[in-house]
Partner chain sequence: MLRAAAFARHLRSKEVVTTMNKIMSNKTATQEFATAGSQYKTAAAGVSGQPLVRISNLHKSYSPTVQVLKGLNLDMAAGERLVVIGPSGGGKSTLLRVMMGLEEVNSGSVNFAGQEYICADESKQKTKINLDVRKQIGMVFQHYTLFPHLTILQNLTLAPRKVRGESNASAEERGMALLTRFGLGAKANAYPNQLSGGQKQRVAIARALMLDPKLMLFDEVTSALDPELVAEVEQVIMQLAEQGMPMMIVTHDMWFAKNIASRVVFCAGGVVVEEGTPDEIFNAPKHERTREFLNRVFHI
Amino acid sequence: MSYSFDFSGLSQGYDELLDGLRITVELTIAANLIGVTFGFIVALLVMSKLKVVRIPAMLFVEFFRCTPAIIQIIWFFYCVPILFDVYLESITMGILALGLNLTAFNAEAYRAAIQSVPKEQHDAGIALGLSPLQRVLYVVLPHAVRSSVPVLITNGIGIFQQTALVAIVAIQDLMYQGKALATTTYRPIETFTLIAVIYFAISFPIAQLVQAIERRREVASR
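Generate the single chain structure for that sequence, in the form predicted alone.
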């Protein structure tokens, strides 16, 4: 191979890459807040006995789980303003698109966790005179959160990586800045290698944390 790697030219873009990383982290945190919060609510709606509530919730989940995230992002950016006359800042649209995508996946994680709540705990809540809302808040929610933490974190890592898709709609995240740097330096291999290393350096420790949590739960369950 005659190609010689040269990373020295990338130093001129470090500030822009850091700015892009900041936006990527902001997108990730905001999307996770939406996904973790509304994912539980959607899970409850999916499990509702009322069809008028359950069916729309199921359609919402299946739509976001069964269509590519990049299509969802493009749809939000170009279709929402046209169809609903709603104009928001680009980063806000990115947060909404990613947050709703994560909500759908987290809803399934919560649903599985809710279904694993022992019947005895439900019966104990009824015996204590708790209202349905109190049983959800004090019995179902704590158990569901504990059981679904590894999946929620894994989904959070996935959304961190999917933030790279917003570069296609000109949000100046890490990937957008990387593309700009590759264009100005004529060093796409080195640039995208560096970008990959940054994503890996952030994702890998969190993935290891998930494994540690799962191992601890296995030990505790023995």
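Next, give the form predicted in complex with the partner chain, keeping in mind that what was shown is the form predicted alone.
A single chain, with no partners or molecules, comes next.
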């Protein structure tokens, strides 16, 4: 191990990396907007009593949970245009692929949270004369949304890292710019180390936040 690190050459790629980071953050935010809202709707569909609603929703969730994200992204880029004759901007495709992936994972988070609302809470709602809809709105959802927040954030960080996969379909995100810089500078070790540090520097504080929330909740529920 006699490799001597030299980060000095990387400064020439500063602007590109920043552009890439912006795309990465945009992808993450857009995917999270989709995942947080549609995840909730899919969770409700998965819990539906109607088979015609429940089964497709479950298939949707399981497809995204049980196939590699990279295949989902590639499939979106190459198969959707051919099969459905839609040609969208590549970034839109990336957002859709990542957003639907997150939708599936968040749907599971919501479902688990809703089903973990204690039976006693339902009983109390019934005893107080609340209608089924009122119980959902005023008892179950506030409970469930709160307890799903840590998982939603964790999934959100996960998708932030998964965005790196879209570089493979030529979306110019942080990872894509990093690869380009590594090639032009002949400094792949330094470049990818720097890229890793950037992903880490953003994910780590958010992961800490989740832990803080969970710790606070543990104390509160005592």
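Everything numeric in this text was worked out from a predicted model, so none of it was measured. Residue numbers count along the first chain shown, from 1. Take the two forms, find the largest set of C-alpha atoms that superpose within 1.5 Å, and that set is the rigid core.
S.K.: Are T103 and A31 part of one rigid piece when the chain shifts between these two forms?
M.R.: Yes, since T103 and A31 both fall within one rigid part of the motion between these two forms.
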